[in-house]
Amino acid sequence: MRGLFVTGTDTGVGKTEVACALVRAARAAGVDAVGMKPAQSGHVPGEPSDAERLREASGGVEPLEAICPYTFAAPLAPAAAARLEGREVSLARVVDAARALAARHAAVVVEGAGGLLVPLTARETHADLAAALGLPVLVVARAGLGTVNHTALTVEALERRGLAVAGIVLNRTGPEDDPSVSLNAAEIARLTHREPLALLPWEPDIARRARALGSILAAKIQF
């Protein structure tokens, strides 16, 4: 399978915009490449889930069921999620839909939920999906304070399990900054031995940021 798992540390680094992104530029880049997302929860009525932006950014070229196999309530694990209502993730599932997006298209990015650990079935987590499906796992980390200590756990953890890292991505999610965001990636680098491949900047209008991140991302990341 060709393509990437998106993974964060923490929910709400910027991980399906990243995803959204690098869909959009390997489409305009003339690689057919779709997106997916395993499993989401919380999506608030009125708004574009992550699942539909996603479906949006591959040219709505899938149904939302293929892009997104299940969906749930409540804002919560996928795993807890399921079982307010019920019903169990399947793995195998999961890895079942993604083979067949990739039967259809060059390239699938798959975008988690939450970060690396974060249970996605009754037994297993999001680097289980990952380690089944033998994508390169992008890391979307926070550009500010915290970040550090995040994105080094989540390297460590990828290493250990032999997962393969395509990079690190710092993501300003907001207009503010603080100190430490200019001194973060050599930091990280220091401590996970990877040069973070971008700082990526803050832009308020969302047509011009998605323009931006396509841009950046694609100069430095190829699958």
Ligand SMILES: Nc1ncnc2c1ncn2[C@@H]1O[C@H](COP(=O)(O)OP(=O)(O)OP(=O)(O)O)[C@@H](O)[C@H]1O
Contents of the next structure:
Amino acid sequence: MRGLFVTGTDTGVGKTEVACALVRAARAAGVDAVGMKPAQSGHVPGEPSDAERLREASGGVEPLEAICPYTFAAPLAPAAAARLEGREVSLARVVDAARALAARHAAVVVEGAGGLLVPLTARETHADLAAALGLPVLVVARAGLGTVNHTALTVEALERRGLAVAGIVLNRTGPEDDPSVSLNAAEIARLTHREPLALLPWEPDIARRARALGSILAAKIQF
Ligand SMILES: Nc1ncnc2c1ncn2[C@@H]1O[C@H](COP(=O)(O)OP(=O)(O)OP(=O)(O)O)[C@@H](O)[C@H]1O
Ligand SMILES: [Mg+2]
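What would you give as the form predicted together with this ligand, now that the form predicted alone is on the page?
Every chain and every other molecule in the complex is listed next, the one we just looked at coming first.
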């Protein structure tokens, strides 16, 4: 399967922004890429869900259920949100859905929920999903304070499992840089032996953000 698995060091770090920007940039370059969100939970009414944003970035070429096979009401990890509804996520069903997308399109960009070791099913985490899909993993991390530890731990967990690391992207999640932002890329490179691929700007305007992130990421990340 061609594509990327986009994980994060945490929830709210910019996985959807990065995944959508990568899909849009690939499509603009003539590559038929589609986004996928295996399981989504706790969608805020009135705001577009991750799956809807990924579908829009993918040009609306797939129905929402194909992009996101599982939706749960509670704002919890998929395994826990499913349990509350008396349901269970099946890794095999998620893998089948990803393979179906890969059969119809050139590349699939899969956005996990939360971080790498967030439980997806009763037994498996998102690391197990990345392994089952055989996709290289892109780590999206906050640009600011706290990111060195979270990023190094995530990379260590990926390496321990023998998963391919596509790279690390640092994303600004607020308008003001704290003093660590100018130091974090070098610290992460020293600890992980991987130079972060990009330090993304904070851009409040949606259209400008999509363009800015897309052009930076497309120059650094091939899939
Ligand atoms: N570089 C940026 N500039 C401006 N806003 C941003 C930027 N990156 C992220 N955001 C905003 O921060 C919020 C969190 O980003 P996003 O939804 O991509 O995170 P996530 O890691 O996908 O979260 P989740 O774990 O809920 O899936 C969103 O409202 C998003 O629009
Ligand atoms: Mg998201």
